[in-house]
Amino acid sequence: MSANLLILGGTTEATALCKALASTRVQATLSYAGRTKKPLELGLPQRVGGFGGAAGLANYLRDHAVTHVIDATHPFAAQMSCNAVEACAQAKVPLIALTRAPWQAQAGDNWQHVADIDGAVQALKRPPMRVMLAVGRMHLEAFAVNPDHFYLLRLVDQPEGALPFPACHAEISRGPFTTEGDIALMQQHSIDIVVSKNAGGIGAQSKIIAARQLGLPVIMIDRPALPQRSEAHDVQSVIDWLAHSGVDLGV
């Protein structure tokens, strides 16, 4: 069957999937939120911005005759993933999520689990520390209520305007990162504690391994709960799902 895929992207998994599909004959569009100024060129048509909630996404699927949706958004993009489940049900379009298995604590890890960003903010209500804050640009303001810490930030884009902390350093870089690089970065800035979302996967895992090797505690933000959906943890599984759905990939 001919297919018209919509990929909800913004992750390394979405990048890998787009590269794999670019070498096939299948029609696909990558949609992303547009929070990164210079997205990678991935060989597929791209759209930027939201859809207007689940109803707007359902209308988009109908209007553009989308046959399959692959949700390859970040594991913490809960609203988009919830909208995708609801919209695909409304439009009767098959959905699969290409998502990362969450990290699991190992020997040597010292994790304090919190439920969300607010929980991480509360966990930092303590005497001044040097914090590696790896939560993304959108959430920085929430931590401004704890101004006594030094914050090491890792951002994809150079921030516009002043950062909300009296003492901080922004490291502008795009992953995947290495354990050796993150150990050096933490040592350079004398980091005492790491704050991280449990993003899973290997692209951002190096900071967790680095914290383990340096004996640093981690405030680990657990993943949000999502509706039941079909999931895959690698690109080949999505390709197989498409093939089993009758999609002619033309490889």
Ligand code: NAP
The other form holds:
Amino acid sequence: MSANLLILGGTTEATALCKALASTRVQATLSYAGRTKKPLELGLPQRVGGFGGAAGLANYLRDHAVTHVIDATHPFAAQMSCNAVEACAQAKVPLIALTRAPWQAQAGDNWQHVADIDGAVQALKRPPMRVMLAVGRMHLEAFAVNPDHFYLLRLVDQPEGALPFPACHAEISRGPFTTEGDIALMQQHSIDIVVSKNAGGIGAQSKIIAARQLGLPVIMIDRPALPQRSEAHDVQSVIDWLAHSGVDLGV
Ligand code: 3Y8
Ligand code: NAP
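Having gone through the form predicted on its own, I am curious about the other one (the form predicted in complex with the ligand); can you provide its structure?
Shown next: the complete complex, the earlier chain at its head.
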């Protein structure tokens, strides 16, 4: 069959999938939300920006005769994933999620699990500390209610306005990151505690390994619930899923 794939991207796994598909003849489009100034070019046609909710995505699928959707978004991109489930059901387009398992605490880890961003904010209601707040840009304001900490931030792009903390340092870097680099960063800023989403995967894992090696506590934000959908945990499984539904990638 002549396939036309839509890949909802923005993760290390999406990058690996796009690089694998770019060397085939399959027609595919990579989609970004437009959160960063210069998203990676990955050898496939790209589109940037929202679709206009689940209905907008369903219309996009019909208008562009999309035959398969691969939701390779981040585990915290819950709205996008919910919309993909709903839109694919409406437009009767097969959907698979390419996602990664949550990180599990190992020997030497000192994690405090919280349910969401607000749980992390509440967990920081304690005497002044030096906090590595590696949750990106979109939720920084929530943490401003605890102004007495020093915050080490890691952002993909240079922040436009002032940051909402009296004492902070912004590291501008898009990752993937290295354990050595994160150990050096935490030591350079005398970090006492790390706040992290349970992103899973390897692209953001270095700060978790660094915290373990430095004996630092981690406030671990658990993932939002996602609707039931087919899931794959590696690129080959997606390729097998496509082949099983009649798409010959010639790989
Ligand atoms: C725009 C695409 C690749 C993909 C790289 C992964 C790894 C590096 C780790 C820390 C944590 C954080 C953040 C993070 C990681 C990968 C992956 C991952 C975390 C890019 C990308 C886009 C985004 C959006 C961005 C968010 C932010 C989150 C920074 C591209 C680089 C904190 C998530 O400034 C902003 O508005 C940033 C927004 C959503 C979360 C937030 O709330 O701020 N990712 N990240 C995607 C789009 O527009 O559709 O620009 O090329 C992708 C990656 N970010 O192969 O190179 O796979 O997880 N991204 C978190 O996990 O907590 C950084 O610093 O340790
Ligand atoms: P989200 O909250 O689940 O989605 C909010 C809205 O953004 C969606 O409803 C959709 O708008 C639009 N959107 C999200 N992902 C999109 C995509 N790939 N293509 C087109 N539109 C998209 O999403 P988010 O958490 O802001 O994440 C946005 C992007 O950053 C995703 O690509 C995700 O993979 C990447 N990312 C996120 C995180 C994170 O921590 N959240 C970490 C790493 C990478 P409409 O409703 O208008 O269609």
